[in-house]
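The form predicted on its own is given below as one chain in structure tokens.
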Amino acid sequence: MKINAIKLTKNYEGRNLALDNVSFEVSMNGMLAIIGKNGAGKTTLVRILATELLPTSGTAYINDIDVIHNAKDVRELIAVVPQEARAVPWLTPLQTVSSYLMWRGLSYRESRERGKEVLRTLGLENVENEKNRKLSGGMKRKVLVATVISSDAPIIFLDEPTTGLDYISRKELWEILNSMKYNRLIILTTHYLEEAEVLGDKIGILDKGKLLAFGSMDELRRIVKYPFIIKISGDVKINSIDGYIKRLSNGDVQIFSTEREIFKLAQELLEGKIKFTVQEVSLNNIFEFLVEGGVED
């Protein structure tokens, strides 16, 4: 599956640019996670790619089909769960999925059979005839995901599908998404960095409409230049070190550096009985590095 975005720009009248010359290309089966703060442009990007919104300039292609001039053909390939989507309260999960499939052109019988199969796959077979309004928040989200899975669409857009869910419900949904990403391309927007790191085969970082970085976790780590980070409790004087030093708002010190430099510093801190932690650079560190102005020497 393939998506190619070329200088996508969206300017809502009277507002700042929602998207500012966003370009990227991805060709794979798997998960593309788009992360950013609220208002970063994630939903605008998804709506343009899903043919729901026209860009001010630029264009995009899905499997080499122009999303602007051939929107009808693109819609045959995609399924979408918008950010604002809610399960209709007076329908059951089975009715929700089967009616969606009939809307996509399947017969009543085929829609029911496929609906039952997908709900069983997601562990919802025991509530398939319960009203949606009686389900938990996590189950309602699963019902929405079930609709797009049932379509067999090769490209799926999920706009912040886990927002508002408790951690356990989110992890359950992560397992479902992980299991279904290998034979399709899923574009997931989220502001949960852990979610993007766990699920994303490729990750795009948006901020104020600009695409700051795009790639796998290993590729994003190379942006920071150093693979490890040491966090020191308290305002400690650091001698010369090959790396970046950032003093956090709570007074702690955070240093990006090489394994050799981190090991050497750790020995010194142990001798001085100073508390510290060491870890591989995470998406949270990369996001902070890029979005919040980087580090201070």
Contents of the next structure:
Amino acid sequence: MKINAIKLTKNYEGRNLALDNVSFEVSMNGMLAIIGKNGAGKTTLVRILATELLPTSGTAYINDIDVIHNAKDVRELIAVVPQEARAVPWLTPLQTVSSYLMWRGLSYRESRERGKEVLRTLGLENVENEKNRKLSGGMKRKVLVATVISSDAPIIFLDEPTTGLDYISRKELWEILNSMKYNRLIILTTHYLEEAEVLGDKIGILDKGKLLAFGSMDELRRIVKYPFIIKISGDVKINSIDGYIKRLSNGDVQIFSTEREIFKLAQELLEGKIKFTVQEVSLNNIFEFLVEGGVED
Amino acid sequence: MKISRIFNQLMASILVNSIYAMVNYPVVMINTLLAPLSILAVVTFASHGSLLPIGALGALIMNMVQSGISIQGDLSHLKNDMKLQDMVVSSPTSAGIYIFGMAISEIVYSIPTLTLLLILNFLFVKASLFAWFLIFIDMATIFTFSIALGFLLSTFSSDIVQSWAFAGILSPLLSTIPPVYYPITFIPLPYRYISYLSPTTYAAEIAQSLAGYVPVNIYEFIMLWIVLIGITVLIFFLALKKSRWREV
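Given the form predicted on its own above, what does the protein look like in the form predicted in complex with the partner chain?
Time for the whole complex; same chain goes first.
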């Protein structure tokens, strides 16, 4: 599955640029996570790729089909759960899934059969005939995800599907998303960095409409100046180092630096018999570096 | 294959917007029944029964108008509150099929009311088969007008509260105040012309004349049709111009 965005720009009338020359190419099965703060342009990007919105300039291709001029063909390939989408309260989960499949062209019987199958896979078979309004927030969100999974669409857009869910429900949804990403491309937007790091095979970082970085976690780590962290318990005197020192509220010290510097420092700490841990920077750290220009206390 | 696919897509709109709502909440079936029947009852009792046939025709028109106008609230609700329309936009269903399905769903939703009103009409309105055929065309035209107007308004409406306001304003303006439940001759002459601002006046006068309750000559009859169809085409055209499946 392939998406190619070329200089996508969206300028809503009377407002700032929602998207500013965004270009990227992704060709894989798996999960592409787009992260950014509120208003970063995530939803605008998804809506353009999902043929719901026209860009001001630029274009995009899905499996080499132009989303601007051949939207009809693109729509055969994609399925979308928009931001703030809600399961229609007067429908049951089975009715929700099957009617969506009918909009995709399946017959009543086919759509019911496939709907039942997907709801069973997601553990919703016991509530398939309950009204959506009676379900918990997490279950309602699962119903929406079930609608798009049940389609054969090889490319799925999920715009902030876990926003507002409690941690347990979010993790349940992560498991579902993780299990369904192997035979399709899922584009997930989120402002939960942990979610993007856990699920994303590739990650795009958007800020104020600009795509600041794009790639796998390893590729993103190569973008930042200091890709490693050494964490030392307690207050320790650190000689000058090419890096960034962050003192945590519990008294521990985190030093962000290059691989070579971290290795050197680790040797010194070993000699001084000081306890420490070494790890690669997280997406949270990368996001802070790129979006906020550094690591804050 | 293609036709069966379109049929399935139409059925999806009909199922979601009417059949599933009726099956899951049977009480909604009374919803469309109350307004036309209550006004019919008032008109019938106030006229000691003499306006029952005209009132029955009027109730039919009101049902058509109400059903058509309802599409604006339903479209707005599914689009703005449920984001369902965005899911459909990104699916193989086209705008035309989605809207057509929603329009049919409004009629399906009012089937219980429609059935009752048709029985009342067949019982109390004496008209020839040909007249009934024309009355049917008349009803279909006023329904098309209402659907087009409802769709047009839904494009202006950003939330359900606004949609309720539109429906609250339009229902009396189109079906209670104009001479739908009574003959236009009941309105004193200087004010009679104002009622011609509403397309339902033309639809009602056509139906009432076909049933023989108001005298209309052939030229007036043709004029009534021309104006009714003209307004319907105009609103339909405006709705088409305003409709955008994909936002800019």
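Quick caveat: nothing in here was measured; it's all calculated off a predicted structure. By rigid core we mean the largest C-alpha set that fits within 1.5 Å across both forms. Numbering follows the first chain given and starts at 1.
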Once the core is aligned, please say if the CA of His69 is shifted by at least 2 angstroms between the two forms. no
